[in-house]
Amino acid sequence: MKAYTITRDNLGAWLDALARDYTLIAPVREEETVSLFKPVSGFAEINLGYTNSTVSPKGWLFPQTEEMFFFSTGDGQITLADAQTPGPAVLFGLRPCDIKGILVLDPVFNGAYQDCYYQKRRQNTILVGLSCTRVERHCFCTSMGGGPTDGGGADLLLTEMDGGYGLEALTSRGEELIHRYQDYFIPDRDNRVTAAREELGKKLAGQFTRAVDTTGVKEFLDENFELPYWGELARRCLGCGICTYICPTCHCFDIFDQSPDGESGVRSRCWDSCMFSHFTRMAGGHNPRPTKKERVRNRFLHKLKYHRDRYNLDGCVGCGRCVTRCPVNIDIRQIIADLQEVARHE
């Protein structure tokens, strides 16, 4: 693993050079408590003051709205067209969990089944970390298996240092940027980048105010599948989905097609939430997760249970969004503690 330094001039021009040179996706301030990801045309457009997004970075490889293929009927013959992808793309300014968030979502597309549209989004994207430099009330990514200057996953992770940034290539792809743009960076030759990022982890690690313990919860979810805890629950909970929405792990989506003429038209698919009434109703009328109970209980075995079933990687990263949006303050966190608290007294 190479270390390079930037001075902050230099890391404007950087980035202007790549939004030149590439798709460059990176953290934008739309309003005051507002951060998405957005494409920006060079670094003037940048917030890199933010602590994380409101809405995670995922939109990139998985649009919330995203065009398939476009179809045609005529004598008699149906043509299909595929939609244009995206070309090479830099994404820019991630916070570690987000990071850990792509790395959750990997398997889901690039697994037995391969989605075409996410792979070709990844495999075109370049993923630039940057460390944390304070740690919110909701943050717990530490008790979720990361941490506030974990890059790892990342090409590229970004630190901040006195006079500029410290910048490690932790790929061969992020070796090949860095190369791409050499005249902008000094080789770190006295380990001053590895030295800052660990100092500024031990910092961040004293700044987590409330410690997850995941012991033992998803074996005690292995053998209880109906409890009563679900259904009280749920008595808070709205059905908004604004949890599924802001968190940077759910991948739910739904297929329409769309046709105003009826002979021509496209296939997109969409951002969907299996806290939706509809999400699991049949064509029949039939829904195996009729009530809340069920679509709540669903969201958080997934979270800690079903996903490292299938891929040994807790579905959770501990961005803590879904805590800070939550309109009625259902808290994945307590929830790991009530459930504790439960098989205690099993």
Contents of the next structure:
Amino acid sequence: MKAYTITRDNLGAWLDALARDYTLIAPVREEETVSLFKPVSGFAEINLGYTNSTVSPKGWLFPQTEEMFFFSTGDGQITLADAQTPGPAVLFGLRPCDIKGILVLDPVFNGAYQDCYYQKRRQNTILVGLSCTRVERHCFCTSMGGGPTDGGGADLLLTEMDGGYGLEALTSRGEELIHRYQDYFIPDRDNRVTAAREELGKKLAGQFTRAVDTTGVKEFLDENFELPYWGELARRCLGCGICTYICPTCHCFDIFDQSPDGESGVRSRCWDSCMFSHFTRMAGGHNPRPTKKERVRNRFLHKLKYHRDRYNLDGCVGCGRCVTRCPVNIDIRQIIADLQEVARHE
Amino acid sequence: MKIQENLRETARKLLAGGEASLVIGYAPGSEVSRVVPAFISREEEVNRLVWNPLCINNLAKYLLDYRYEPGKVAVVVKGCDSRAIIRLLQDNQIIREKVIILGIPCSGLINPDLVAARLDPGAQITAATVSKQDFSLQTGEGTFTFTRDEALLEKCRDCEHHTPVIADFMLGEEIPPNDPGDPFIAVKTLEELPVEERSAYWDKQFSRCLRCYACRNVCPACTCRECVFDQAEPCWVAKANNLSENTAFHLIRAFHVAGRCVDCGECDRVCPVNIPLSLLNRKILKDIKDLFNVPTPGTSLEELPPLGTFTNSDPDEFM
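Return one more block: the form predicted together with the partner chain, after the form predicted alone shown previously.
First the chain shown before, then all remaining chains and molecules of the complex.
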């Protein structure tokens, strides 16, 4: 692993250069309490002081609405045309939990079943992580196997340190990116960058307000599908999709056609939410998850059991967004604790 | 804390006597700054019920979940939420005889983010007092005081009904209605902008809408058995997330709740990307007040929704 340092001024210049050569997606402060990942034209638009973006940055690799292909009919023929594939991009300033979120999406879209849309975007995108500098009150990444300075999964990891930033190349792709812009960087010869990152990690480790212990939860859920607990929890759920839409690991989608003239149009896919009542409604009208109880249970079993069954990965990275935004305080940290409690009494 | 004691005692009596089969109120949440909607059906559980300045959620909406259940449901409402009860009654969404309304005269709520910033997240509120000047929250670690200026929720600054407009049990002393001043200042400021700027303002807001539908699901005016936005055939508004579809979603919703929006502010509170939805709804409230000279919907059982009734004095300049 090679490390470099970069001054604040050079960081700005480098980002301006990146925005010229790539599609640069970075955190932008939309208004006081809303920050989002968006394409930017340069450093001036970027806000590196954010903690967690309001919506996770998964939307670059798995857009909320994505065109799949165009179709047209005529003379009894159907003609298809590919949708535009995005070119080389840099997803810049990803917090460690969101990088981990991408690693959770990878086996879904890029594992046994190759999703060409996700795959193209993933291959064309360089991931640049950014170590956290503070811990928000709903953060619990350390409980889910992550950490505020663990950039694993990124191509490059940036860490704020005295006089600028340290940059560690974690993959050959990251290393190539550094080479391309080498004038901006100074090689770190005495391991200062890694030391600074490790020290920051130690400092932040003590700042988490709440830890959760997932030990035994999956095994309990393996044996217990029906629990009165889900019914109780579901009573207050509003059935909105906030939790799923802001989550870095939720990945359900719906496919639909738009054809204003009935002869040509576009097939797209867009995010869908298992919390919506019609999500599992079938053509004949049957709904296998007819009430909020089945839907809430599905969401938490997906996070705590199904994803581990399928990919041996937790379906939650501890970013805390759903905890912050749920209008009725459905708090996955509390649910994990409650399930431990229910398990003790079973 | 007297209200909280009254609440628990009333709930206990209602459940013990079998008069109510369920009490919907508030209980402590997963951290000190949050309360959760609580569903209490057993007498032994009534001590979970709390009343403090963090009790924001409008619980009236939950009555819809129990409308076909046997037994009566008791629900805790503040002044603002009580308007939603009247609205649901007027649309025959709930039956008066099946609902027991536990009214709480409310002197305003506190911004939970400030509480979260100052108090240990694991603390429990043991007592709360609200005065004309400030909010005091007591926990095991002492008393924490917030001035009303810094901590009062935005929506409470324009409060029209501190005391519920309908109740079977009033759990505290009635607070006379105050003059909130002009609740439409923000609407008027926006109305004065040139049309291009207004358009750009809403474009910016709607472009970041996630279409998570929290504003709809929390809204006591949204009671359709099948929502227009969930219909696949015909597809009035596509699932595609873009400015055009998002704008259609918000404008259809605003017009759909026109004359029935009780201005409880829940849509504003729940939006994860801070779209100022109450500003949009208040624009329509203002227009309806101007056109029909009616109070805020839900203010009285006798005053029917202006767009759901007809009188000869209705303005008809477009006909």
